[in-house]
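Only one chain is shown below, in structure tokens, and it's the form predicted alone.
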Amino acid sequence: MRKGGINWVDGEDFFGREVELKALEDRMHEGIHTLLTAQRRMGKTSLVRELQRRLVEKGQLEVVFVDLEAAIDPADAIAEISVRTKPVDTAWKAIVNSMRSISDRIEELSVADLKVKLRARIDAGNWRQRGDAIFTALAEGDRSVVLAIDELPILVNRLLRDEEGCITPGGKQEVDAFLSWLRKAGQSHRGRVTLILSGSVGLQPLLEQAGLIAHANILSPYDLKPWSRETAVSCLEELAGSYGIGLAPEVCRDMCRRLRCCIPHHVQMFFDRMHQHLQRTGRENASLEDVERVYVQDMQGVSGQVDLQHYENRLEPVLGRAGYAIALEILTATAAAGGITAETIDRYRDWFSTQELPRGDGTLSVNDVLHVLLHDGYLEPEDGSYRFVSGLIEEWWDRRYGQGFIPAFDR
């Protein structure tokens, strides 16, 4: 078993999700369109990739995987979906035949070159028709198709907001049109083409902000939970065996205790930092003192900054400038105090209502921001208060922003 790094994993490197795989496989066979939800770094992409790999191995369903993170508009999304249908013969032949007028050597083009040529023929006036043709071609094959679309929420958010981070009427219209098409296509070909959607930000809060939540009604949510501590310990022990180092059970348990929430990527990251530390010191066996040293100096230090900053960097694009300001204040207050009470949330609600923040259609309130922070796994309720889900993120956030912190309403 190899380290996961920052990329998705499958096959022998995939670990600890047999229950989830079985549940999703059953859904795909039943034709249930699924919205895969989870906090960041939970392994959603790895789960979908491994699911598709196993479906192909069994030869029961066709699979298509599409990543829309770089898509800028519906036409771009349709072009990306088009070129990713290559594993499905009927769909791919239909696309190739539609391109004959451009080149007789269309089969020799790379995926990137083909996408450029396809994109040139797709515009605001015909992307729906092009998209319908793709779904029809996918549905006409011998076997049903699982169409996995990753980072759809990133595209939705990009369409919704202007440069100030405010939701605009034009953005809402464009998202409404695209999701209406996707919903209709999913309904029309249900049983032949099954959707599984995922992303590093939550789709439902975005649609709620824009008043477009009805577009999610064909999707059945499936919430991907963190690993249990038992699963995380087993993963650490298997990795240790693969790399020839010693992690005693009490060492593995202490690593998981410090993380608090066993997000698979963070478990893998902790192992990687421990492995590097042992290599530098020329040793094979880790102690509890090593856990302390690696957690504080590596996981919370400079080498861990890039990964953890991902949690902060995703907030402003999703919440806009005003929502980001609210989120930063709430998260810092929570990290500095080890939790935040409902009374403190009320004080922020009153204070922010008096401030001049960037306004626009869909500007977020404290309640809206709190909903996003709960949905996307930053915070969780606890005895009438809220706290960070992850001990790792809480301590990192406190080190970054919490030192000498004074709440906005007391400054």
Ligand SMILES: Nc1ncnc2c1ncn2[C@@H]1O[C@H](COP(=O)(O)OP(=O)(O)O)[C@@H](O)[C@H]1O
The other form holds:
Amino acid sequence: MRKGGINWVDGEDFFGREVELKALEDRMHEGIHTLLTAQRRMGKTSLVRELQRRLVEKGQLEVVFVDLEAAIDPADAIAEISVRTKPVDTAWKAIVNSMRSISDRIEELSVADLKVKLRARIDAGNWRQRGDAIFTALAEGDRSVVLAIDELPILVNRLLRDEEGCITPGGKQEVDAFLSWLRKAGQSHRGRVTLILSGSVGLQPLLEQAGLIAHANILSPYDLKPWSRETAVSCLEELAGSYGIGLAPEVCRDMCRRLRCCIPHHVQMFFDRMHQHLQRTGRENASLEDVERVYVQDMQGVSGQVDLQHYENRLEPVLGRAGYAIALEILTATAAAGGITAETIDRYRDWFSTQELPRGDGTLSVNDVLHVLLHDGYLEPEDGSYRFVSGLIEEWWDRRYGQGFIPAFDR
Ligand SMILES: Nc1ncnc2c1ncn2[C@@H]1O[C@H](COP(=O)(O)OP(=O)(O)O)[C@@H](O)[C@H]1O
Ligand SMILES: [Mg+2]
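For comparison with the form predicted alone, kindly provide the form predicted together with this ligand.
Entire complex below, previous chain first.
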């Protein structure tokens, strides 16, 4: 097993998740459209890629994987879906045939060139028909198709908001149109084309904010959890074996205890930093002191920051500027005190209701923000209060913002 970097992993580098793979495989055979949710770096993309790899290996279903992270509008999304249908013969032939009129050497074009040509022919007026044609073509093959669409919420978010992060009526309309189309396509080809949607921004909170939650109702949610400590320990042991270093069971357990929540990417990152640390010091076996050192200096230090920074950065697009200001305050209060009580949240509610926040869409209250923070795996309830799910993120947040922190209502 090789170490995971920041990209998804599959095949021999993919660890565990057998229960999840089985559950999703069953869903795909049953034609259940699925919304895979989990916070960033939990391994959603890896899980979908590995699922598809196994389905192809078994030869029962066809698979298409589309990433909409860079799509800017529905027409763009349809162009991206079109070019990614290449593994499915029927769909690909249909697309190539539809392009003959513009080039007779269409087979020789690269995917990128083809996308440019396709994109030029898809616009606000015809993307629905084009999209329907793709679904129809996908549905016509001998085998059912698993159509994975990754990072759909990023596109939805981009459509919804203006530059200042406010939800606009035009944005709502566009999202409404796109998701209505997707929902209808999914319904009419049920059993032939099965959707698996995923993304690191929760789709449901976004749709709730926009009042469009009905669009999620053909999707059956599947919540991807962190690894159990047991799985994380096994993964560390397997990696240690592959790289010829010694991580005793108590060392692995201590690493996982510190993370508290074993997000696969954090487990991989911890292993990588430990491996580098041992290499630097010319040793093979890690001690508990090494765990302490690597955790504090490398995981929380400069190299860890780039990865952890994502947890903060993704909040602004999700919450808009006003919501983001509230989230920063709540998270910092939680990190600084190791938890936040319902009374403190009430005080924030009163305080923020008297504040002039950056222009917002009027819907984001302390409650909404808390809802997103819980849904997206930042905070969890614990004995009537809330705390960070991840020990790593809690400590990182505290170091970054918690020093000398005074709650806004006391400043
Ligand atoms: N099943 C897994 N086995 C090993 N490493 C994993 C696994 N899932 C995730 N990872 C680690 O986490 C990183 C992020 O995974 P990714 O699938 O991109 O997460 P997400 O799509 O949820 O953001 C990978 O680069 C890898 O290091
Ligand atoms: Mg991903």
